[in-house]
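One chain is shown next in structure tokens, namely the form predicted on its own.
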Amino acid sequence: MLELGASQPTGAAEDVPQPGAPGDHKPLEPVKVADFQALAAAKLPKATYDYITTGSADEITLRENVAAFQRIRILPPLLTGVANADLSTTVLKQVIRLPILLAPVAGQQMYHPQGALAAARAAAAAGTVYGVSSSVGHSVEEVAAASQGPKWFQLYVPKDRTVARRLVERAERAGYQAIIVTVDMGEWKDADRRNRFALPKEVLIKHLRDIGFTQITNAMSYQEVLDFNAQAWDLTLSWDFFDWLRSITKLPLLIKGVLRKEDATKAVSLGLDGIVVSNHGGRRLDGMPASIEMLPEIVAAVGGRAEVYMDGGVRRGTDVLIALALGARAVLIGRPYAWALGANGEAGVRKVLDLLREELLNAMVATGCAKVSDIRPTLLRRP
């Protein structure tokens, strides 16, 4: 479901460094994720930057996603003799070179004309998975053709089950390797209403037709298209939906938006293949706990019966190390690569993945972890 709001910075998100010193017009050479945030702020239209960056209401959850990582301490053992490290791992039996996946992010053509096509190529170059949003701005087939890298399709569910079925079948035919069902749908941000942002009619029409709503035409008024979009999506999903979804596809299924151990246990009982611990990046409901805070509880509840992932607040390679130590198979990033895409397209996304790779490599060497499976909870001290 494509959100129509964009957000105005409130100052509550992480501090944004200035793109350069006064009088210095040279572009900032990014050395960390926050540098891409600064470059995106300088380059993108304000409403687009706001849409990427801000969170729901008072942004408590947005801040906590980052702050919760910062409260965890790393205790490296000495004299472990590791000079290099292997960052490869497997996700759903697929070997990847980096335990950092690109999360589904909507409307990527707002950030760069190549949008999802650029992000797909960057993920493939890094040897990792690209999570493709239903509302990314390109069709499943267009994104599939952009690169040979592994892709997971994130499904926002149309009310029309015929359209939903055809969409899943199209993703399977196009070579996607898993379906992610995001259940914490929607966004609620003060700044969306303040900005009164709305997608151009032609962008919204393409999105709806890419999903499979063939009745949408250019002859419709903008209000008619908006009204159709508002009622097109199933916001009342129940657990029974997964029985239906399993009946139409053999692809692995993941549920995204899990924070309660009871929900994780239910997902496992239904035979789901993966769980993404997530609070929707602090964009949906303010006051929810940080994803990393809930990760250990979810991992314990799952007990190895499904793969567990997490997103929200990952800004450094050390954050990745912490998440892996607490039981995540891999992490997903959203805002970091959206900022990088807005700052410099495909090259920006490649660079942000390279920076996180280098930071994770440094953290693994410093903690004596020669491979991802060496990363253990004993490396951490948690409050």
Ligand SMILES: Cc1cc2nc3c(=O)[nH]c(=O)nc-3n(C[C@H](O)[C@H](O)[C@H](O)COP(=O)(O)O)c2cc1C
Given for the second form:
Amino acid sequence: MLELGASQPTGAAEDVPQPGAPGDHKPLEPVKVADFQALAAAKLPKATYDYITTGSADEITLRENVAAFQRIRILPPLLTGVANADLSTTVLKQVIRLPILLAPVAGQQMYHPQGALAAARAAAAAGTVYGVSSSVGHSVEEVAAASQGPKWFQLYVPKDRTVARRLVERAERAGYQAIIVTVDMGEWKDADRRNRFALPKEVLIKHLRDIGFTQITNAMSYQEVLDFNAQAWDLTLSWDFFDWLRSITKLPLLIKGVLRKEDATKAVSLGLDGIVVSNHGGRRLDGMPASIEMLPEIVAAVGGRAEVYMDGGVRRGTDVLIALALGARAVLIGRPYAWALGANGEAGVRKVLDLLREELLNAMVATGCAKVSDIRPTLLRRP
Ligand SMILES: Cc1cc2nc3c(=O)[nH]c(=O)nc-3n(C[C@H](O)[C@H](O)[C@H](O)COP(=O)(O)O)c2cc1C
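So that was the form predicted on its own. Now I'd like the form predicted together with this ligand, please.
Okay, now the whole complex, with that chain kicking things off.
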């Protein structure tokens, strides 16, 4: 299958709906993230599309993530003499070509058969980091074999610390460059409950065995596998978990799900290397504030002692500019690339990263920023 690549001329792709006759309102070649949402909606089973797209309960946080960006104004200085911009930066001392990372997103083999392998290759092609979910659908080793690009492993913590330890060691051995521990809780997604969304038995078995739960076999009934899954994960983590994690790995450690400056300060005091300001894309406890709203006070509290990242609601290059102006080292995107993966596999993810790169480049030139470190808070007017 000919897939849509960054360098292909418009209209070359088989999978992308083509412009039709006047009055034909089929989606055109994607020119923005929202176009990939429409393409994914048209292509994926409804329950899968809903799983990606919806948020918890009344989706207040989901909407707020996007709306909070839209309340911030950009005030560009004129005649800055900038005609091009260098989008490269460093994350955890590693040079990347784009300050936009792929956030850990579960279940990617349901969006496209190549799933995480396709996403890993697309991130590598864009010169950025792939945050690999522990529930991604492929093992750490399979994802590592798919691309040489930088990868961070996102850990959901098995109760059995022997399994947890082996998993971290496997990620380290496979060349992952950091561990992200996701700590936010409280998922309550109406759409998933209505759709009775659940992983098929064989997918769940592969996932659990990939984690290292080798006692799970095909001989078990679906209910037995579900019961095992329900009790396998540690939902009672406390801060001392990071002391344990630090004792078993040399990799840089990030905590994902931080919204309070007190928690950011605690993370810094424990020597964590990075903080991801996140409300899980509005998929956890509804009613939490937008990540971008909490970013400035967390950046201030951290005071440069760790790197601060953010995710949630990034849909445009101008959103990236805003987040970087407010002190984020880089942003992570979730749904934008999940939709693109569903719409068109690796080529889709490449294209969505391309579009955001072009939009960010345009925003940087328009604001006189020749490099990422030129992006300052003084460019913004906030309510
Ligand atoms: C379908 C889906 C699955 C997700 N799975 C995970 C996961 O396994 N681990 C995790 O830390 N975050 C997960 N997230 C949250 C993302 O890492 C990220 O925080 C969020 O998507 C950012 O918001 P955005 O979708 O508006 O970009 C998931 C998000 C989506 C959309």
